[in-house]
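A single chain, nothing else alongside it, follows as structure tokens in the form predicted on its own.
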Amino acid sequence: MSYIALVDCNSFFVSCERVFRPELWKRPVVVLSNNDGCVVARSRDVKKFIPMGAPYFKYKELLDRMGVVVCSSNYELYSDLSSRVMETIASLTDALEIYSIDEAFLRLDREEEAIAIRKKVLQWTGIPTSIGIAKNKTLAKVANHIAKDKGSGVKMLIDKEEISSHLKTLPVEEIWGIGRRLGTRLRALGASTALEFREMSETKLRGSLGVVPLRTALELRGETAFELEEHPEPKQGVVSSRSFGRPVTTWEEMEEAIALHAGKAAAKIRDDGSQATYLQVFLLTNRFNPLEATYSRVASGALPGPTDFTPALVQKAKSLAKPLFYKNVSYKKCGVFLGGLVPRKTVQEDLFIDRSRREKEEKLMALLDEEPRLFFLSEGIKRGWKMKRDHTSSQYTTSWDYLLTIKI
């Protein structure tokens, strides 16, 4: 009989920081969000003292006293190591669904397969994982919670009495797909634990909460309501957006940021083998600043034809953003969204297109994607507005400048 397994990377961002820095293996570590704002990842020994999402400035003194190593988010490193983890898992199974940057569902037949996968991922990437095994996705998620406290890092949860025992102590908010908001509604209906939620009548669940919670309850009963998605639907769009490290008040700086995000979004769709048919830009002020009025503007526009050519997308993005920009306004964030994505291979080209020019554009984009240090000057050089990351580790796997050297 085949089972569903959930592979979850342990404290993924922290684990990524530790791969190339052995001095952190036995040190408490936290990773911060954009602009070093909040704690978004914690090593196991920090979780009892620092809540997830804690504002860094409020806990800085405590973190210093505890000797906690603070790291800014290094998305380039995390993305690359995530790809390596998923590629490793994919080489060991025929059925895989990548669920998030640090989680994947797969199908296996025996617990020994999970042990082998965990060992191989650690050996090839340096990332520790926990694996929960059950008859369906929801129970595999429950098993994964248990696996994190086991020395082996693997837990198979198939015995009915054992399942009920664990569900009896599992708060309803911690069920996969429920969360705090839906959990509050369930508690109002008399279900405070996963077991109580499982025992609710289908009529009550469907009438009060809808289809998805009902399917979750069915899975807790041992049925299969969420199939393994081995071939996910193509993306409908991609976005590139970051908060500024400081307020942006001039068009020159906003223009650089818009160009940068258009370039990043373009690189994403090229990597996916897609082209965009329309583009959207947005500008935001700081809604938490009581001294300034909140300002949020969005503009969209169709492209002449499907494209992934960065200069064309940058030009379109800037032309849309220019009318949105007001002087004497302090902007906190901007972003670019590329939508209406179509597979590059299915795009029918214009009969009158200059093919020699198109070939040059494709070669330029291939060079740009191959060498991360290349960029268009419109994206800025100094970028004084860039996101604040005072504790960023090196880009060990994506930049030749930071390639580790071995001294003999």
Given for the second form:
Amino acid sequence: MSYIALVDCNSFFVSCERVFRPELWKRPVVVLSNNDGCVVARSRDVKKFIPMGAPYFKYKELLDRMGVVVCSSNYELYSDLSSRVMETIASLTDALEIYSIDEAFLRLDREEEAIAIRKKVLQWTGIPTSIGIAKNKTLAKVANHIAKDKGSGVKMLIDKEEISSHLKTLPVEEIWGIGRRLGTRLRALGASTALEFREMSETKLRGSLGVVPLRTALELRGETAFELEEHPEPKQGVVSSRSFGRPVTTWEEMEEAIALHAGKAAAKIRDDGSQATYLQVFLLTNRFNPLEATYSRVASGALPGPTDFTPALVQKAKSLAKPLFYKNVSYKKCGVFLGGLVPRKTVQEDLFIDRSRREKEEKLMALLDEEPRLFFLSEGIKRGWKMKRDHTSSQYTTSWDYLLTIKI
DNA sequence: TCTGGGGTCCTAGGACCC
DNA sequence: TCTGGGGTCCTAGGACCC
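Having seen the form predicted on its own, could you give me the form predicted together with the DNA?
The next block holds the full complex; its first chain is the one shown before.
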């Protein structure tokens, strides 16, 4: 008999910070999102009084009063430690699905294997984990919560009676795949616990909620509806977006931000070895501002052919964004999505672009990717709309002193 | 003053075809 | 006067995840 296990790193971003600052193991710690906007990771003791995703400005005083150490996020560090954790797990199992930066599903036969994995990950990376084991992914999630709550590290949830008794006390919205909206609808339908949800009829679930919640309910009954995906499909698209440090009201600034995001997204797909055939831009106002109606616009279009060439993508992004931009509107955020990705190798030669021009473009992009201080002037020099935090981490694009001059 | 960013999957509805 | 029905593809939007 084989089981599904979920390995989940405990307070992952916090643990990453602690690995490099061991004195923090004894302190309560939170990690903030970009722009120091939200609390995105909390040490165990902080979870009791700070909700996940809490806006930092609302909790700043409380955090200070409680003596909580506050860290800005360092995604490069987290993603590097994540790779190490995943490599460690991979070395101890054959069937692994990396589900997120801090979680992995795997197949195993015995609880001892999980205990060994947990020990090895801690020993090799310094990151503590919790492991839930059950018949399928959804129940492994439930088991994982139990392991976390009890602090025991590993929880095997197989016995039917035991499963039922846990589901009886589990609120519907805490089930993996059931969020706030579905939770509200389920409660209206008379299911407020996982057990009540599991016992709803299939036709009712399918008819009023759709196939995903139905699959979730089937898993709670012990069936398998979500397979272990060891070889995930390539990404559908990449997005670069960010909130502004202050409201943006002029097209000149918006244009710079759009260009910057198009450039960042382009760099990502080049790094992945793919090219885009479809581009989307979006502009948003601040949805929390009660004085103004929320304004959110999207525009998209096909590219003339698969490309990863920054200037072509920037031009397309700007031309799509321009008609969306209204004067007298304060924008909060914008972004660029590149989709319809195809592997670079299989892209056919475009007969209308001569070879030497293509080679020049490739050289220019290679140069751009090698040298972080290089950027296109269309992305702006001053960037008054950028978040303040970003200025501290990279000066290359924000100070004249770091500018390079090159001739092409 | 200050509320993240990057993804996935599903559904509904329109366009188009026969 | 009467205005089909089924399939496919595309896109926008909703809901969820971490």
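By rigid core we mean the largest C-alpha set that fits within 1.5 Å across both forms. Just so it is clear, the model here is predicted, and its values are computed rather than measured. Numbering follows the first chain given and starts at 1.
When each C-alpha is placed with whichever rigid part superposes it better, residue 240 ends up apart from residue 186 in the two-part motion between the two forms.
Relative to the larger rigid part, the smaller one has turned by 22° between the two forms, according to C-alpha superposition. On the core-superposed pair, the CA position of residue 252 changes by 9.2 Å between the two forms.
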